[in-house]
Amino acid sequence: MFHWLEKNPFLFAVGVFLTVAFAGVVSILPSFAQTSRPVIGTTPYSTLELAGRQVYIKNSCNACHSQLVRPFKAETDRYGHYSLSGEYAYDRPFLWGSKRTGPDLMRVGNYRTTEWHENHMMNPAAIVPNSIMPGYAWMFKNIADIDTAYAEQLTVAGVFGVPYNKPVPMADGSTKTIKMGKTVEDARALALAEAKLVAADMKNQDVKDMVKNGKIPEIVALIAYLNSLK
């Protein structure tokens, strides 16, 4: 019946293709489509936790650290479990990043603390010797946009369904709900109960004077989101 085609190289190299890209197209879209969802245990980012991403944004830390643990033992071994897809669902832009001039920062929320951070980010070389990583003093003075990380969170959860304000299932089979302000001055409100628990394990005074009178420092946000990285 199909000697023809057997006969016809171009045409027989045609039809091994199609049917080879179909079978391709069915057996992978589904699996993409399920790994690309949501891991459990994955919530939106909270106002202040974007607030802190678009501190880590404006700074290029994603120049020098990457967020993408590849599957290969001297990886894990460093930095934990290999990244999954759906673990980059709420991210917006990905920043798995290209070059590690410093190491990958994926699951840095497990086994750095506050007070590292704090120290660390006045003063690098002070907490890991050798370090070229500059300091960002300036953090600790300039205040966190948070009207801007309100603006994110209303356009993603818009455009792309963001669960805010829905319970998000988690690996221990509770639940945990990521709250988003209904107004600006709620986001700022939220964004403010969130800074004083992180402000409250820093040792920085001016940073905490400054969270007692309402307004929140970069350092602030940016260890809100350093420690949601797990």
Contents of the next structure:
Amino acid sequence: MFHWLEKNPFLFAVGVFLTVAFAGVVSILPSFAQTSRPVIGTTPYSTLELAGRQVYIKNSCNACHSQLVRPFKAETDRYGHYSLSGEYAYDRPFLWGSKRTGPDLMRVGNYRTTEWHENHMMNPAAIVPNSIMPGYAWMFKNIADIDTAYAEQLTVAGVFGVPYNKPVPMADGSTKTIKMGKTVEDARALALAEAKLVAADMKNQDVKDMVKNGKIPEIVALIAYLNSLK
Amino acid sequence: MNKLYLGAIVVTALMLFATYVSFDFKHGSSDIVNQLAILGAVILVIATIFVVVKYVRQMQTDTASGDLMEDNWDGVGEYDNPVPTGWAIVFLGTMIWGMWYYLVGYPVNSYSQIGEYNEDAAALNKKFEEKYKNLKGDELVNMGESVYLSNCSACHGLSADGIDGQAADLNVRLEKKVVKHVIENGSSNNLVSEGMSMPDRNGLFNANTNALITDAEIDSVASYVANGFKGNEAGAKVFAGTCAACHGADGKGMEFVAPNIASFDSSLVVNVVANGKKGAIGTMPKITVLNKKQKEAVAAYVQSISK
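After the form predicted on its own, can we look at the form predicted in complex with its partner chain?
First the chain shown before, then all remaining chains and molecules of the complex.
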């Protein structure tokens, strides 16, 4: 019956490939699409938060801190709800990490504040005795790279359709819109406005003065990013 | 007896000997699991040799017979023999089992990590509740201390002194700067009930002078409150004329109206832990990972250290 097919090995191979590939597509893609969809309440990063995320990556925070709460009672008691894959929908790349020298930071925005981070990043041992985390004093002087963060926003909005300037559904039924500037000047202004909110809660006068003068130190961007981790 | 049977006997003997040597009779022979294992190993050796010999014999002696099928591939054909019964039963059985597994077995009984977590968490929560249902007194304080150390000490410090003003000093009920801040700015922390917020200084009348509270009065009443409601006569008068209406003459507060400012009471601490607060020192986030008993325990601990 299938002699004609068996006599055409190439055609047969193509047919086998198509059959197996189709089976793979229908069984893998739907569940992949389902789990990679953003969880309700997950919002894209603002320009300042993205700049802070770059500071986080630049200083290799992910070498010692994970961002992945596993579904174990001991972890959820300490860090909050276990992580869902959809919560990483806007993380490019994700920063799960593979080693916890320090605590997990997946939901650090829920239980630490701007003031705490400010004191802690300057000298961790002063806040947490026996902490082996080094101080990051240079973050209070270095200027955050807002332009690159804006370039990243433009890229992910264009290539992956990240919903900037569009209402994103929140857990309580409301919506939230994360703004992205039309031009780089716009983006700088937006980032500065957000930085001013963060700096208002800070105590370091140098940082406050810098933000007042339109400069955003790395620490402000980093704190904005850490506060967004919820 | 040909060479094949001889070889089979030699191999069987060797394998049984190896099994015997590798099995530690001195220490393990009394254990039923070990006995079953050695029995299994012996059966496996004999069965393997038996099956191998049977098929090798068959290859040596068997000749092909029966009708060839129509199809042949470059002269290589296939006999049109019926399917062996045993094989057919296993084949059909596998298909039926496959259907069952696909439709019922896997979906109904499947393992999931989250399922295991939910079961674990429910069991542990239940155990916690039963074990600590009647926790009181010192034991509650002890639990509070460990909860405090793991959840609160990062900001309030190991000795609860607030680490040089970075968080509230819990060894005292209120610091002077906090009292002043609240009088000047009011408080919308709703510490006793929804919607009950304290007005700022433009809403605070001093009944003694029949005028808004003044800077000097704020300073003296703040010292009075921070000093544990003693010393300072002038402050006591301002307190009686301005604050006592809501906070009570002794500062112990009133239910649904104003919080206790003389000491930490349990409901106040539980409320702050559950909802967080924003005040003179900064923002305290709400702590969501604690259960009810743990919050009460923290309250008991804070009460115990603030005496």
